[in-house]
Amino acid sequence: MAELIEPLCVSALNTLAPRASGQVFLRVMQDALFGVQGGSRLLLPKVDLSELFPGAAARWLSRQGGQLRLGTRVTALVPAGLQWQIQGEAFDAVILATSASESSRALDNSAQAAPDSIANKLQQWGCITRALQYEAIATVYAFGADVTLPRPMLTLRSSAAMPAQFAFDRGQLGGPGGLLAFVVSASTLARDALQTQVLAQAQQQLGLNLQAVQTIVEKRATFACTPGLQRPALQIAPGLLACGDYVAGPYPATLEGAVRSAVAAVAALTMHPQTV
């Protein structure tokens, strides 16, 4: 448990093993270790995540003739027959590709102007979404002159007193030399206490005397992947779908889960445009 199951569980599900869904964990292990050849390979980007995917996707979309409207917040969607109106424009279909909280907020506003048949669907979907519980991910950035790890990423032995599970050498991944990032999944400690413990862990396990640079705590980083969890469906109402790592699917809150839900949403619109 300590050497294999618990580290794999918290890294894959961002939920500690005692409260994690065994069914989802086994599915992830099946697909990663016994699925397609190379399915368990770990790829580490050498550019920031915005440039790795969203930036590249935006450029591709522009080349296809798509329109990007950055900095334009959608506050509500209004059903209009078989279409949806967004800020005065009509669309045949809409895919909400935002966080769970943003999607439910927009639908709460939309339900106020929708007929009862549609409003009930929006409210039911929003109710399930708001019931999700969340786990935090904390990252402690620390610096040491001329510090280099043996590998770009190391697994650490974590415990209650040594909370970090992974250490990343930002100097080997396109960042400044000497900067290390210690990641704490399913984090529960206060920022200052966490930072102190991680620096002590770096000293004890890696023999490094580091200086803290910044500690970032994402309190709603992922949903808690617990047994029997009810997640919101892909389809919200006719012509209205959602995608994201929190949408019902086989995986926990991961990039893989988010991408798969987006592919499924596009496929549903493509195959059944009149019924979705």
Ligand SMILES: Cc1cc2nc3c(=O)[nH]c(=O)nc-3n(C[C@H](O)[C@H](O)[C@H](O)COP(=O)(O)OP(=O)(O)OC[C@H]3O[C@@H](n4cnc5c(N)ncnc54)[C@H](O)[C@@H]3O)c2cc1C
Second form
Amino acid sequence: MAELIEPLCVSALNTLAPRASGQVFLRVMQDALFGVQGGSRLLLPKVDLSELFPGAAARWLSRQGGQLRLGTRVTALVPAGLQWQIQGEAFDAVILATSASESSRALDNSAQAAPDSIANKLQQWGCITRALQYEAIATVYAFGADVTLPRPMLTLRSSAAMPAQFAFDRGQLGGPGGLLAFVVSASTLARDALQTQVLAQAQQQLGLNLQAVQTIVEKRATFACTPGLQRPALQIAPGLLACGDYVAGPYPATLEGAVRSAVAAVAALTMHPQTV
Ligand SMILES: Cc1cc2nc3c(=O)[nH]c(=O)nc-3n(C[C@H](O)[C@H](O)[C@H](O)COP(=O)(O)OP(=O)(O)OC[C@H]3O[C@@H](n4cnc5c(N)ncnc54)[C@H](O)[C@@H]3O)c2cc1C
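Right, and the form predicted together with this ligand of this protein, after the form predicted on its own?
Every chain and every other molecule in the complex is listed next, the one we just looked at coming first.
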């Protein structure tokens, strides 16, 4: 458990094994170990994450003639007959791809202007979405002159007093030399206490005397992937779909789960437009 199952579970589900969904964990393990060839390979990007995926996706979309409107916040969707209006512009169908909390906030605003039959659907969907609980992920960035790890990524032995599960050597991954990133999944500690513990852990487990650079705690990094969790459906109302890592599906809150959800939403729109 301590050497294999617990580290895999917390890194895949961002939920500690004792309270994690066994069903979701087994699905991830099945796909990683017995799915497509190469499914269990660990891929570490050497470019920053914006460039790795969103940048490439944006360029692809522009080449297909798609329009990107960056920095444009959607605050409400207004039903208008068979269409939906966003900021005064009408669309035949909308896929809402924002986070769970942002999506339910936008739908709360929408429900006020919607006829009862639509408003009820928006409220029901919002109710399930707002019930999701969250887990944090913390990243402690620390620096040591001339420090390099034996590999770009190391698994650490974590415990309550030594909270980091993984250490990344940014210098070997396209970042500045000497900069290490310690990742604490399912983190519960306050920022300062966590930073102190992680620096002590680096000293004790890696023999490194590091200086803290920055600690980022994402409080709502992922939904808590617990047993029997009810997740909101892909379809919100006629012509309005949701996609994202939190939408009902077999995966935990991961990039893979988000992509699968988006593929399912696009397939529902293009293959069965009459039923959505
Ligand atoms: C620190 C951290 C580490 C992680 N590590 C991993 C990992 O190693 N592997 C992995 O698979 N997953 C990891 N995850 C989880 C992964 O990032 C998420 O599962 C994934 O990004 C979810 O994608 P999404 O498209 O559902 O939502 P998001 O990536 O949250 O995208 C939602 C988008 O909607 C935009 N938006 C929000 N509100 C509005 C609005 N009102 N109008 C218009 N746009 C809006 C946002 O700007 C954002 O671009 C990590 C998450 C965190 C926080």
